[in-house]
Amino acid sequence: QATATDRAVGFGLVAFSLILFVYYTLWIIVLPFIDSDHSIHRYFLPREYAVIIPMVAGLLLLLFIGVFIMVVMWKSRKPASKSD
């Protein structure tokens, strides 16, 4: 059974993901078809960030996955046995 805190955190993560998805979709797919002098453009970053931000996020994700695997492998290694 999920506690109320678990449900609240889950709802917050889903809401954040939905807002981020809608914002990015509008930014990438809809915004190019709207005139550049329209007032909606001030709510969005310049278009080059549409490539830079996901690329940096992906690289950070790969970095964290690599560090996690390295730490798990380092902690689970067995001490070398001495042969006299």
Second form
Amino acid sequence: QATATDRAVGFGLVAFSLILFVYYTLWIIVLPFIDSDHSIHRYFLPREYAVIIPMVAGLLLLLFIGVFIMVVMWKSRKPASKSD
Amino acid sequence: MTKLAQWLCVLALLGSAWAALALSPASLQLPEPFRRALLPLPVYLLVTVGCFSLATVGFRLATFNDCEEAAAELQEHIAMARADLRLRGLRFQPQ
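Taking the form predicted alone as the starting point, write out the structure of the form predicted in complex with the partner chain.
Once more the chain from above appears, this time first in line as the rest of the complex follows.
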């Protein structure tokens, strides 16, 4: 059996990605087919955000990865070699 | 054909189909709701792939069982190897 924290985090990730997928699918694919005076539109932001938010999140992810690599490379540089 | 080439071919196919529908002249366009659902499709597919990857990682994390016996056995092997190497003169840093 995996550790309790492992299982909690793992299933938490599964639940999170499921919720995200369902919400995003409703937003992008289902909502255009529903009349604009139906109350469900209250739960969704204007449609432009469906593209802007993932792009910003993607850029932030790349930024984070880049900074992380920078930090790791900085920490692992060897001391400058002495010359005679 | 390599896997990469296969994936690129499929992507090129889907991408050109999407571009053909999205950039079509006003007279040939799909009805309005379909068009509104079509335009963000590349971003949607990207987010879907991301969600699927996250769910797979989470699920494998949750279902990967600990192997207590193997861990104990490994620690034993390590201790034996260290003792043996110490006999042969290798100095260890404090672990």
